[in-house]
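Just the one chain here, the form predicted on its own, laid out as structure tokens.
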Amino acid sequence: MQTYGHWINNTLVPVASMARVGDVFDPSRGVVARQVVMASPADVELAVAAARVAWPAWSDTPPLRRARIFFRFKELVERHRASLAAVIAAEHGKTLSDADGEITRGLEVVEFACGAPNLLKGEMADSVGTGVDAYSWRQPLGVVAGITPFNFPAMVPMWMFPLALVCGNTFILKPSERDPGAALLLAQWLAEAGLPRGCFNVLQGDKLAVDGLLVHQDVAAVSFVGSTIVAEHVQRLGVAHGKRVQALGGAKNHLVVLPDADVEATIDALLGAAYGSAGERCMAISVVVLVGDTLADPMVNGLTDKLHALRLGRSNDAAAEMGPLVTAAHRQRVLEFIESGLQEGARLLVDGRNAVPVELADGFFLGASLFDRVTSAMRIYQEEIFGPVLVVVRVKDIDSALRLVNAHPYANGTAIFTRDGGAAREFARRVEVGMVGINVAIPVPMAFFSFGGWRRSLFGDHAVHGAEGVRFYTRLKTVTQRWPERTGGADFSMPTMK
């Protein structure tokens, strides 16, 4: 059976035969299919010091050069991206053509990482004092560390390591013990691209090799994209010894539907939007506001007939449209909420535990769940699910929509959908959320914008990619110049730009 180790110094490091090992499943059929080595805290040692090592060598590379590597890096990615789905698909039990959108959304970023030296460029400001003049520019902070989740394994490592590395910094990456593959070959590609050794590493492990870079002091500063409580760790711990920390968390994403939507086109949006890959999306929509009455009925008979079509198949299954959980573990977690909203009364419309083929029944399938008259007490509206498993609640006007959405813990992301462009302005500007569509179901901003939430949805002070990303991997530094004649004689007053 394969065992997947770590990258380090663009090199395999060879599996010792005592490492610990965590199971890498197939979710579609339900067995073991690889193992991932997990860190020690001597390879925790291992990897910091290469980057160390390769940090002021690539630190004093030129960005265009930068950025040539990650021009190469995106050809070598689209030549490969179909044994790249393939993998994702594998592992994470996504369908390979929300394996391939997954690639396509990570390499927007590399593409806006490609614009390095545009990026990076400062100010300058002739004369703000007699004979003197200054200027700015972004410096990179050493080395970084990105700690990726299980439900984009290419995606979310593109959103942090293309910009770290294009600023100067030299990186390791921490993937998912869940689905660890495509880091490695995201590695092999961009050593092929011509990256120095060193500068990209991946620490495959557990939370042993997260503590480990979050106390080491060679560590700089660690993105973090995962569940709330963990993000909550990852600020705590890292800010504690001094990093500089972007911890993403959990969401419960509200679609609010004003009584003028388009009730066919809204059914469509949402089906996506709440089941695609399995609901394992932090902008999954997961809770529908229905407001006033003429709508409410309409839209649940129509979601309700269109989930019993629903198709479930195996990742590698072109036909299907929802996949299999990552492994029993979180579908039982799923089917624990299912049961929750039951005892606490919701109606549940479509039951996704009857859902799944006799001949699925070996993999980690769960149908999807439609609840309605849910209200804002029951878990199953507080929590993240993070499953197939879609909430209808209620509402009289969009006031109260708004209150709704404003309250909740979690601030990621929301959607409007509406024919009425007033009301939807107004939503988006008095709604407190991170990220707002308008008739968009899944709001995910492109590279060149950045992405985040509010509230317990990000902790930190910067969102990833965009012009954000570039502020949180450099340092600003600032020169004031002056190339006086000599005049002789010291001056200890308060220095002015007379």
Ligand code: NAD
Second form
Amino acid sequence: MQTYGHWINNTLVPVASMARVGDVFDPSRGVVARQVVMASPADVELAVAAARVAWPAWSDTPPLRRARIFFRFKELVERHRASLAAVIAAEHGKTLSDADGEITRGLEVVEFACGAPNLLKGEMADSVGTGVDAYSWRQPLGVVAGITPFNFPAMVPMWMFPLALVCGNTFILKPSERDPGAALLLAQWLAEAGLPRGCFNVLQGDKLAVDGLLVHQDVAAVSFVGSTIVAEHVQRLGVAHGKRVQALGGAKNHLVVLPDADVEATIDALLGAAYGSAGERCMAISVVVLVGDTLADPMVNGLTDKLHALRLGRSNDAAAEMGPLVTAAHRQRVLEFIESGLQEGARLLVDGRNAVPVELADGFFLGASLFDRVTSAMRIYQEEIFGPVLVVVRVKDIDSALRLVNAHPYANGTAIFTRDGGAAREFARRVEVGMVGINVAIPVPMAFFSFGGWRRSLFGDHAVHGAEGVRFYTRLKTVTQRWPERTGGADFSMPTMK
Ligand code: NAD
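For comparison with the form predicted on its own, produce the structure of the form predicted together with the named molecule.
Below: every chain and molecule of the assembly, starting with the one above.
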């Protein structure tokens, strides 16, 4: 059986016979398909040393030359995108079309990063004083680490390393141990595109690798995306060790439906947003808030009918609308949430536990579930389920909807569906959530904007990609310069520009 290893200095590191390994599943079939090595402290040292040695020359490389490597990288990913999508789908379980979509969203960040020469331009002020000019620009930080979740094994790494690298940093990616294959393909294509050795390294592993990077004195900054409990740990440990940290966590995204919304269009939008990728998206809609009495029953009835027809299938089944969950353990966790919803008195209108066809019984499949009459005190409302379970909360007016959304601990994304421009504008202004959609169910910002939630969905000051990404991976330097003839003697008064 193949064992995925580390990628250091543009080479696959042979897996030592005594190394710790973990299983990588094929979730569509419920079998172990590969293994992955788990980094030891010595492996962390090797990866950090490679990135540290590569950094001086790379940070001195003109941004235009760095960017040209990413133009070539994009071409390579485009050329091989079918094989990348196949690896993502096989290890994650998402459908091939969904995997292909994640590649597109990742490549958009590569396209943005190709503008590095422009993105890194500084500011200059002539004559801030007599014979004195000032200019400022941003410089790279050094060795940067990225720690990524299982649900987007190509896109989330591409939120990070293209910008970090074009800004002049070197990079260590610690991908999810559940689907580590995509990271190695990306590494190979970066090398083929001309990225010098040591600039991009893949360190496989688990908590030991993550904590090793967080406490390492040669790592300057850490980007993390994953669950809130780990995000908080990463931020605390990283900051305690003097690092700049951005740590994106979990979510519970509400879609608010006003009484004037188009019921059919809203149901169609909700189906993809709640159940696409089996609900394993950080921007998935997991709560639908129905405002007023007139629309609630038609919405719930329409959703129920369509959910009975939703098609489960293996990741390579072109007709599948929803694949399996990533592991048996994760499916078990989702099943426990369904049980807890029943015990707390929510009404289970569609029960995904009975929806798996017998020919898919070997995989980690779970059908779509829909709960109605959910209250804000219930666990299925409070916690992130990260599976194909949508909960319905009914409220009387838009103010109640806003209070509900604003009181939730998570604040990643939200959406409102309505035909009323004034109400939508008010919602967008008053809602305390990082990313807002108006008749757009999954408002993932484009690469030239920045992605990030509020409250317990993001720890640290910076969102990812866009202008915030450039700021995160660089630090400001300001030079004040004078080239006059020397006149007069020393001046001990406060320096002001005369
Ligand atoms: P996870 O937190 O279990 O793992 C994320 C990364 O952290 C992995 O690389 C993993 O190896 C590492 N890790 C796990 N436990 C650790 C520990 N105790 N100490 C140190 N490192 C540890 O997350 P996941 O299950 O892979 O991904 C799903 C989660 O990610 C969901 O909560 C989802 O909402 C979130 N997510 C958030 C965003 C966002 O942009 N906010 C995007 C994608 C996913």
